[in-house]
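Below you'll find only one chain, the form predicted alone, shown as structure tokens.
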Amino acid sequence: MIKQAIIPLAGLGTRLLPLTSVFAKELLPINGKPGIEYILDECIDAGIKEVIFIISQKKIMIKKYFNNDDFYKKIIKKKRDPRIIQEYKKILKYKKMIKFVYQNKPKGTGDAVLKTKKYIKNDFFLMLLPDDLIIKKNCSKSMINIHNKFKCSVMASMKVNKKTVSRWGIFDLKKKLVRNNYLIKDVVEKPSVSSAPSNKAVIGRYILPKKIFSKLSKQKPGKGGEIHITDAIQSLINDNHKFIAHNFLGKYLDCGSMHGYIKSTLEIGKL
């Protein structure tokens, strides 16, 4: 059973400057609700019981957001505003399921994952990237269903414009398993347009095996001097671990850029 999720939150959010010079991008409101809460709601709806946030000291405001009890208690004592009481109850619900670990040096997503090693209890866990919102259908829930059927790792997949493949981890697929699900042959981190094996990209949802920690602990930095999770995944594939590319049915929104952030607010406002 997949009951734990990890969410890397230590990134600086440079694509959303100047907003992120003073504010954590994950707390920026999307249609009046902090972006991270959409991710948490997806986890809860998928049956996740514990979420591990990987933050840095520079992103400590995220921890404060979920641990600001005194502020709420003082306001509620004065006003008894039903809306504020409801908001506080929601924050308390989230707070009960969140743990925090720290990645104070930006060494990549693989390094962030490695920071959670001692907290992961079961053989598989979910990872969600907060810049990637998937609306209209719960991607994590459908991936967990595929995992339960095939008992292996699963990654969200989507076709992207061939000119943009160098932004993504790109799949080379082996064969079709069932509708919208394919066995992965290889995955390459940010390939050039000419060397990309396809235009099918990894989107920010992963069901990973606990065995990935042994790969990450030995892994050398890759492109950009970072520890990439895709390199560890490829190493596991080379050792005959199965990974499935899941072509999700929801709508993908990129909240990590200014254009994408504005578009996400407009799209969610239509729901």
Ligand code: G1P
Contents of the next structure:
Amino acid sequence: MIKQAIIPLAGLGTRLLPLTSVFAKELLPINGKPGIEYILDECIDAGIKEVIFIISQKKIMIKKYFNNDDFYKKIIKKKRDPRIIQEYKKILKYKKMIKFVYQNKPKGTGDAVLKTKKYIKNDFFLMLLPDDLIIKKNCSKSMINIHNKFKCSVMASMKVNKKTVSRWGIFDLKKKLVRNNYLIKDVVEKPSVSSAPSNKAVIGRYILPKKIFSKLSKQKPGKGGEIHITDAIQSLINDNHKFIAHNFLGKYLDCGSMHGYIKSTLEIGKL
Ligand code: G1P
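Since we've got the form predicted alone here, give me the form predicted together with the named molecule too.
After this comes the whole thing, all chains and molecules, with the earlier chain placed first.
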């Protein structure tokens, strides 16, 4: 059963400068709603009961956003505006399910995952990367269904332009399991165009096994000096742990770049 999700939120968001010089990118509004709320709604709809936010002191405004009770209570007492009451109820619903842990040094996604170790209760958990929005179909929900069927790890996947492979984790397939779901042979973080095994990229939704923590605690920094989740996944694959690539049916929006962020506002506005 997948009941817990983790969300790494300590990234600096340099691709969205100057907006991120004073603002957490995950709170930037997309059609009037912070990006992180789309991710939380995806979790709730997929049956997740607890979400662990990995933040840093620099991103403390994310915690404030969900813990601003005194402010809301004062405003609501003064003017009983139904819209504000409604918004506060929504924030309270999110707040009840969020736990905060800290990653104060940006040492990579793998390092962020490691910070959640003592809070993970079941054998598998979900991870969502907040830059990656997937609309029109709940990707986490479909991945949980696949996990329940095959009882193994799952990653969201999508074909990308061959020229852009060095922006992604790229994998090689072993065999087809069922429509849109394949067993992964190997995965490599941000390969060069000439060394990439394919143009199939990992997108930011993962169902990971608890076993990944022991791999991460021993792992040396990889590409760019960071601890990558991709390297720990490859290490598990080497130990015969099964990972499925799930070709999701929704539409992918890269909210971590300025072009993608602007495009996501337009796309979500059309829904
Ligand atoms: C991360 C992962 C990468 C994956 C990507 C999806 O990279 O390390 O394997 O393909 O997310 O968005 P980042 O976006 O942090 O550079």
